[in-house]
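Let's start with one chain on its own, the form predicted on its own, as structure tokens.
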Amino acid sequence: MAAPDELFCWEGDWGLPSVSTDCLVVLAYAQFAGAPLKVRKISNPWRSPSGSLPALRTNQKDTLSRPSDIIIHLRKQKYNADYDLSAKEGADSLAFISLMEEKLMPALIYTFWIEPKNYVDVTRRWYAEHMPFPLNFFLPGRMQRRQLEKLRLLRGDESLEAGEELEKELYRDASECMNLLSQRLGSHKFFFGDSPSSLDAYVFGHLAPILKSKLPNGKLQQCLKSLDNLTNFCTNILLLYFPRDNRESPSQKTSSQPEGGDFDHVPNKRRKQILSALVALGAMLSYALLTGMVSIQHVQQEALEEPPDLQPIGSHDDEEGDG
């Protein structure tokens, strides 16, 4: 019997199996389709086979990172949550997924990565606290820059700048998208009949972080909470498919350990010391080679300027990004 494919994804938090939208999409689809994946929840993307999260390592040793590519692979393995969809339902599903990419994803990026208070108090802090040293000093900032570039690409505006005007426009588009999703869902449990499909996975992956995170600027969350059927939709999926994550308290989460690892035979304290030393050495050497001394000096200066409670710089699963 072939070994199961391995899925690497960001760790979870806030009662979610992952803090990453892309990871949530893949995790939900795998649950819906019954795919027997070996899930590794991590907080260091450099430990994934692709250097980003999510990442699927197949039993043929291929690596896939985009949620759409991972879902296509699972379908080829006969794990197809869309098997019973009609041609029209399949077309509707693609249309709504495209709508979310165009209208909802920009607002998600802005909410978690661009809006100043949310980014400093929640997003950067979470990754800073969960990533190992020394990645915690520079990876959150690098991730933010990538998300800003993604937002510019989605908006088709290279000169895009944060501000009240942009925020209003993004939240208006997101509200329009959520209202259309709410109308399509109606009083049903899932979008197409009694079983969840890929559309349900995408909607859950995009909406659950908005619903469950505790953001200082909660405008997008307020808009979602005004749509009872969508909030119930997210809650029901968590109860049905991720009951362990849904009930996990912050204290329980802190004490839990990620699945698997090359050092499972080493006691936890000793294992952490070994991993920290290896990661620190590898990260510093790699970073020096990739960016040069000027960039390193810049990072060190940024680190010194961080508020004291952010100096240790990484929830349910791993992850990446693509959220």
The other form holds:
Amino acid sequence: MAAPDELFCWEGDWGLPSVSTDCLVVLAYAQFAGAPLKVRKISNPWRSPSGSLPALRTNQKDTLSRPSDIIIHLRKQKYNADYDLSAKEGADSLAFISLMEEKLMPALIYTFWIEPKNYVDVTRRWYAEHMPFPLNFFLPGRMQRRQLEKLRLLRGDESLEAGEELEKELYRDASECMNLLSQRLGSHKFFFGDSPSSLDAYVFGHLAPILKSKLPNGKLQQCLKSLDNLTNFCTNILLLYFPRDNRESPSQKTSSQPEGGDFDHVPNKRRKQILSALVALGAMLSYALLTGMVSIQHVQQEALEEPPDLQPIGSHDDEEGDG
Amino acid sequence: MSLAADAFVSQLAAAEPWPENATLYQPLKGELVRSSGTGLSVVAYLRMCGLPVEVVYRANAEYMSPSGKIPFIHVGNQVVSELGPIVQFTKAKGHSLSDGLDDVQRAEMKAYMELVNNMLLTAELYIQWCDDATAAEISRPRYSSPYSWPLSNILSYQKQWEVRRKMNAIGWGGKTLEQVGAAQTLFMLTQRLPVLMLLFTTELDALVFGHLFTILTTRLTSAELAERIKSYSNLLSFCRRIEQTYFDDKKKKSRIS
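Based on the form predicted on its own presented above, generate the structure block for the form predicted in complex with the partner chain.
Below, the chain from earlier opens the complete complex, with every other chain and molecule after it.
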């Protein structure tokens, strides 16, 4: 029997199986379709076969990175969560996925990667704490630049920057999108009957991070929590399909504590303290050398053997004679 | 502008009736490369609402628009660009095509509008700028026609580079038309047309018509997408019906062959 396909994705937190929207979409779809994937949850994207997450390594050693490509591959392997959908329902599914990509995705990117307080306090911090040294120093910043570039392309605006106007516009679109999804879901358990489909996977992947993350600026979260059916929808999927992940994780407890106690819970605290001390020492030595406070002189051997006649400090006869 | 100021401006705009001298600005006539089907969608929508509008073609329409997006309408002292905001603007003035829909139908209509924007609009751009033959023979010369050399070359290559960059970002770079999902979208629309478009005309009809009619009537080196549309009889008859109802001066026969 052939070995199962291997799925690499970001590790989970906040009671979610993964912190990444794309990874959540793929994980949810695989669960709904019953695909036997070997899931590898990692916190170093460079260990993924494609250099990014999610990534699926197939039996034939091909690598797929986009959620849509991974889902198409799973369908070809006869793991199809949309098997029971009519043509009309399939059309609706594609339409609502387009709606989310156009209206909700930009707001998600903004909330987690662009909004300054959320990015500094939650997103960058999470990735920096979970990535191995030294990647944690530069990868979160690079990821943010990529997300900003993605947002600019989605919005068709090259000079787009964080600001009140942009935030207002993005959150208005996202709020409208969530309301439309809520109206479409109604009082049903899933979007099309009693079994979940690819649309359910996409909706869950986009909404679960908003619902579960602890963000300082939680406007989007408030909007989602006001829609009871969508909140219950996400909670039900977590309970039914990801029961092991649906609990408070240690790092979540840490992040929900007051700011004063943050430093006591830093992972690898001792290593970071030593590293900081070495960097500080190096900086001080460099400064001392560059400013001439400390100088290193090369003294020749002969000079050491025959010391020159040193003039007494007090004698200034030559100078006085010149005057 | 604050939310309160926004609301105040909207109220003022809503209070004024639709003027007789409303103007829609588009790029040069017959130059469908820049605005794709969106311009036609806006014209169709305004005609469906029974709102008079004069269409003005300007080479620099793109640069006249405050948002840089086309087409845009100039109504009184208001300038609004793109179909979505124009629909909201007319709604504020009491002209709406989707009032008869319930919540679920309205949600589905808006989702399909995004599907058309996401797939068909992107497919149009893909055909025009990512197919080397079409870009060289039609798109670049047509796009650069209002400008003199060397600006014409600079702007047309800049546009092509922008579009290709976007295609790469969304994963369409290096794919064939078959792979990009435009054909799938057409199939989805054939499934949806009988359900949404029987009772009354909505802004979705205007949007779909604008894009389909543009693909059917624009000269391109590859007619693959147009042939796909023609293979679906209900899409073709839908386009003919809208054209005859809102665009025909009765003497001319349909431009859709």
